[in-house]
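To begin, one chain is listed below as structure tokens, in the form predicted alone.
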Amino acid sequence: MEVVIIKYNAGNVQSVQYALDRLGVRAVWSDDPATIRGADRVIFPGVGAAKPAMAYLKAAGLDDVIRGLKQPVLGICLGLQLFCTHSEEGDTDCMGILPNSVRKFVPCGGQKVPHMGWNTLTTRSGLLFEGVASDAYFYFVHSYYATEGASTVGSTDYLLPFSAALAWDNFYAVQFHPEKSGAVGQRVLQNFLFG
């Protein structure tokens, strides 16, 4: 199985790297056109800002050629924000693959921004979270959020409920770190490798 991780100047890779080598896959790192539309699987991590992100990938094409994919594609975080329709960091058009809209959370009663830490999903379903318990906890950091909608595949209550995991055709996305989200994170990048 050929698995790629786009290449896009926004963080995070390394760590996707050491999570797919615990389960013995090893993916290559590109932001070719021809490599990220002949792999099996894409992976499209990031941590980092929504506008200077968008801009790289416009300015290198990288927006159409992830939006023209066909296999299975796997958003984690910033990679999760970039493919809905607008983000309100930096009053950003995103890549509209996911017909949700990225907000910044608003702190009230005590609770902090960034949401960072440990979080269960309060609703969830679909391939990513077959075999992974009711009760398991995911590692969240993140100043904003997807808001709810249909292509909702997991739910996470933070201030608000909002978009924890979406769904949408061959494109997958989460929110929280399934790469630093120990044996259930684990389990997430297996479902979607191997499901």
Second form
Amino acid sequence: MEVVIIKYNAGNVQSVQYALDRLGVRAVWSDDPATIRGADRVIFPGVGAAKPAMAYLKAAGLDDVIRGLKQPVLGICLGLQLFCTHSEEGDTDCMGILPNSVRKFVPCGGQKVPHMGWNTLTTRSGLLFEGVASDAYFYFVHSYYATEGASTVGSTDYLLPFSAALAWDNFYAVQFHPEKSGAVGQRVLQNFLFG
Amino acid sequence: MLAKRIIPCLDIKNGQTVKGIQFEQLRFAGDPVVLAELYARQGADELVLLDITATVEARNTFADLILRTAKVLDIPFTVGGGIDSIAAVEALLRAGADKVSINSAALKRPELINELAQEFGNQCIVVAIDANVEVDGQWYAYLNGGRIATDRKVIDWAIEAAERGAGEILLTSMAQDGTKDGFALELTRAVSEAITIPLIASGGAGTMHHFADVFVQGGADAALAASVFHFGEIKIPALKHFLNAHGIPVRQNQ
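Next, report the structure of the form predicted in complex with the partner chain; the form predicted alone has already been given.
Up next: the whole complex, starting with the chain shown before.
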């Protein structure tokens, strides 16, 4: 299997690559459109701010490449947010692959921002969560969240209910970090890669 | 529900864990990577690796250690100790650390917090505060591993660090550290209520009740400890079970 991790200015590649190594999967880190299009699976991780990331992707033409992909694609964290229509972070127009929008958490009642640490999902369904216990914890760290909508396949309640996981055609996305979520995170990655 | 986090801390000197560490009948004089993996398997929610050496050679050994840790560890980990520049942070994050903890360098030049948050994002910048009580009854932040007092009050400094872009505060009460008499609950509560970013409490853990107290009374989001875990006095699965039985949300190992 050929797995490509998309190379751009907000890619948190290292830990994703190590997680794939632990699964015995070799991944290529690339920004070459032909290499990305030719992969069996594409992973789009991200840590950082939406605006410079989108500017970089547009300048490199990678937004069109990603939008046009037909194989299973997995966005992680900022990757999920960049799949959405628009982000309040820097008032950024994103790729519009998923119909959700991205908003900023407002801390309230002793609940801190960033939403940092291990949390459960209140509802979830579909391929990514096969074989994962319903009360499983995942590791989150983010200050912006994707709203809920038709593409939501996993919800978490923190300050308000938000999309912890999204799926739309061949596009999958998770707000948590499967590469840092222990055995349950590994299972999510396996489900995406081999499911 | 967001779980309260349990964070073991490893002190590293010249690439080795210091203090004899008694862990499940095994004695580790040695490799922190093995210990880190064991803690992860036992249900630690995060780890902190603290470099307590200062030489350049030891720094390189530490960076290599971070790389090896990142390859095996499937939970987040923070590294700290003598970090004072964008270049230092970049090297550690590139090696695979999830967050870095800065302390003295931020007190000496607070703008460093802004620069690091701007460059790497708030989520990976932890500002560590070593706190102690002065004769005036107030808590102040200390420099250089607690050796030098400053005139910065802990609560003011925590608020400033958060405003400058820290993603989290790691608060150590020097008065409690090593005593096993329990965390500094009033201080922890006061800092936690003054900031809107997560707070890790450290210093004084001796019993499982102390952890429950720091979450319930102290309002901490996470609790860090070293020796009670290293010497097997408290086992993480038993601690998680205890906290869960006391109605505190924790991640049970899966």
